[in-house]
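A single chain, nothing else alongside it, follows as structure tokens in the form predicted alone.
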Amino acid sequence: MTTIGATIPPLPLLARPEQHQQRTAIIDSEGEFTYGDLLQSSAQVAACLLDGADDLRESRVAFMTPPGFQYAAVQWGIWRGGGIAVPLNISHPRPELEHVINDSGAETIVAHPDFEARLRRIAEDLGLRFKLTSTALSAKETSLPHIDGQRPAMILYTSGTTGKPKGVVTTHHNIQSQVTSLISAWGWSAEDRILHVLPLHHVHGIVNVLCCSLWAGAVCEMLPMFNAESVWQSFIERELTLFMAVPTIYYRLIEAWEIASAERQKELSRGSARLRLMVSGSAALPVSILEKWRDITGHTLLERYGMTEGGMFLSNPLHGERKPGYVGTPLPGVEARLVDESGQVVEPGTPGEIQVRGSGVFLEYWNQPEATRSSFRDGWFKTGDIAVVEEGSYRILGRSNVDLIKTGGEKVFALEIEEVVRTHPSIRDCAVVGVEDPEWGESVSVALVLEKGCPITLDDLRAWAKERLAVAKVPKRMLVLNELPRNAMGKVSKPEVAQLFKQH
């Protein structure tokens, strides 16, 4: 039996595992680990970071580990020692890592030995304390501080559409609110078993999957990286109940299914059908992917909407109709509204900016008081996303500064155009942007990824689109790419797409 030598702080997320100590918490490439293992290992990490001090006093600790048990142990160790966790993106080059480390004011870097060569040099050059996980996980346990829920817990850096990413500060209470909202809405229990394939520097992988799993007393199986065959095989072999991913992952899984033999396809479909829930998020889910996935697995993907700044805000129902192209209604503990450019609430059916409030909304942007102030209006967080409510459900139209295109005096929304263009039989995927134009102000421009052996001209596309779209929404420019530029979460980088048009 695992013993716990340090006092557990009164934070529910960290204290709840006491009742599940002998249950499996995490399975990774190194083996199986119980909740007792997690409590003991995180206490050792905390002791190593404290190094004789009584409290880290909100010192920022940047860390990088592969997906797995050590990630959770380090993150919890930072929290239990009174620090602020700053997860690093394992795919980032040195300049981007340095931005996060410098901007957050991290005083310590913790690295798995796999990343020692990358991070030790940065720590030495910046004069920061450096710890290996192998050292931290062998430290002798000590007394740990009392952690109040209002203290900052984590800084996550937004991908951003312009400029350098901002650090989003969430408190322990914010994270607890985000987690309990999803536990309630999606029916999490200790009997659940989820497959984790998402990056762990993003709210989707950290909160929606890992934190919810550990709060519920469930099992989280973590793959070292996404691989379509490994995921399909897990659906077949493991007793999974939950899977959460981004649209790009579902697209890759569909591709793998399509090239499989007929017998193998039946096996894959049967395995995936056994899960109770599959969720898609972090980017708009094309209706074509939702429909194809439903055909293959029998699952209608549950699409939801959220942001780094507050976790999840809206969700389709666990039970009930999930409408393709819609992201549902406010989650428990979340208030949402749509407002026009003057801040007035709009009528149903009228597009407006999504504004939200609730206990899960973030504390501040790190060291950016003006950006923090400008992001709120009378206590409501301004998401910058445009949506419309139709038959009680929210439909996302796009980012106000990226997906709203003003062309010839009319306003059109990129996501609406993309959904139509994707239905063309020659087009596999697309991204629509507005490109500066002397005649139109902005011209509707579409970057295409074509099906193999299916060429298309701009004239062909325009003729086809005119039968399906209002004239202002018909693309005026077209660019064919091998693939669309995307960020780590699979979201298309619209600024990069726009830049490609300018280059051409």
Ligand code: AMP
The other form holds:
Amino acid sequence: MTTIGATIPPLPLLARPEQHQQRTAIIDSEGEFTYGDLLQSSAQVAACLLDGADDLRESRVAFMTPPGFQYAAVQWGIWRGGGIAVPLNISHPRPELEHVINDSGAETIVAHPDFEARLRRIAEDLGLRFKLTSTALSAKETSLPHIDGQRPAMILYTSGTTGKPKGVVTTHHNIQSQVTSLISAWGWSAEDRILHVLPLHHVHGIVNVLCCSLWAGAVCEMLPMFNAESVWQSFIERELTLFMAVPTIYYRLIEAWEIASAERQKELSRGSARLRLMVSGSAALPVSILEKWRDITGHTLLERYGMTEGGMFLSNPLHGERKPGYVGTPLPGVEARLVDESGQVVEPGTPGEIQVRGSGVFLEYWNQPEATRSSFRDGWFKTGDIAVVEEGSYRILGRSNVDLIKTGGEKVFALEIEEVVRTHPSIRDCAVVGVEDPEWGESVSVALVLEKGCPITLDDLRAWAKERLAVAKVPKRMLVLNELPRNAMGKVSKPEVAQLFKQH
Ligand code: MCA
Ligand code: AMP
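Now show me the form predicted together with the named molecule; what you just gave was the form predicted alone.
What follows is the entire complex, opening with the chain shown before.
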């Protein structure tokens, strides 16, 4: 593709490619694309979405593409047209997709032809405008609106402590702050080349990897999905400098290294040692994984801590000691404090809830003013994570809500899963807990009380649940009980349920 003079937008993230039009921005399974290609294609997507209008005026556009150049072209096209980007999870079953599309009030769905069958149907049923990426990417360019950085840019769905996942709204300025903080903390430059293996509906994959890479003028090499062998092969074959992933991915990479021959192990280790930085986050990094990875690759993983509601908050240093089991100190542009239950800042060495503020912190939960209000105190965002500061570095101790589970880097809410599982005709009652797991961090585990004469296997339950719930929410372990353990108030005792799983 060649650039045919796309209008350069004033938003800093989208304007930066002007400096390196001819340089490679993205490499994916379909080929290599320059920053000029990205400017041109995103202008075409914007023109297609505008369809004669002068501004999308914050209309929500839900979109689904495989990881690759088209994802970035659509995301930027939505932004350049004045819309709000709502990325869809490619592995979601229909009910989860419908929740995101309905809740965000999306008026348009954009889909890569690979996903046409699933999404055209939903668009027709819900009466929404439907566009294929193949159509959008061949539209004729038009003039594009001026976009103010205060305008909402993106809605990402995240499980919270009530109900179904909530839409987290970030503005262009929020995203820019999240990006520039990491660019300076982790020393990004145009010389970087990052391997992208993460899903593109979370901050980790969208902001930390894709947007930072594009801001820096670096090269982002996108694999169609995570696969341990492909990642190791890329470490050997490609001239990579950066890699970022969740602990489960490092666990899988270690597993693959361990079953390789001694000769192959040496080759894999040499390949990975050439990178300049490897980062872990989205869930606690077990010290055992950090140590094993150091033995294999020579890299001490840089662990950092963040949240959909504000990007990255705390990080170990790029230069200097990375303390195993700790998530470091506030990133540039982030203020953090620990607070007790009465709202007082705790004494050093005392555990408290992490609260943060800064220009990267989100605008609001979409259409949920009460949830937005109650998640802030005096301008500080309440993360719900409990930590302690020791020798200047934060150590995460857990979460204030036991019903939030982190599995493979995905946050899921036990009560939401229970509500769905209870609708199974063979199930009278259930309780979902997260049980410590070396691969997944925590694994979603369900204790069931069955209707009389209605046996059910874990395979049956998983197959049934996969049609209704995101893969991460589908229970991995199951226990059948005569009744659920309850406390004196009659409330299900989750610690006792978790204990029963440990005993089994
Ligand atoms: C897949 N499965 C899962 C998960 N993912 N089960 C529990 N938790 C999960 N996260 C299911 C599959 O459906 C499959 O079921 C079985 O587990 C094994 O599938 P497999 O193909 O081996 O797994 P995978 O597809 O390779 O996925 C594992 C993964 C993936 C690569 C670790 O979960 C992943 O990409 N996680 C990263 C999520 C992430 O980016 N989180 C960031 C959000 P069956 O065997 O029945 O078919 S947090 C965030 O953004 C904040 C800001 C932050 O701090 O970063
Ligand atoms: P999400 O809401 O999916 O963005 O997940 C954010 C949550 O992931 C945080 O509130 C933490 O509970 C957890 N998290 C992210 N990074 C880390 C980390 N390095 N250590 C422990 N927990 C983490």
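Throughout, rigid core stands for the largest set of C-alpha atoms superposing within 1.5 Å between the two forms. These numbers were taken from a predicted model, which means no experiment stands behind them. Residue numbers count along the first chain shown, from 1.
**Student:** Given a core-based superposition, decide whether the C-alpha of residue 464 shifts by 2 Å or more between the two forms.
**Tutor:** Shift of 2 Å or more: yes.
**Student:** Compare the position of the CA of residue 423 between the two forms after a rigid core fit and state whether the shift reaches 2 Å.
**Tutor:** Yes, its C-alpha moves 2 Å or more.
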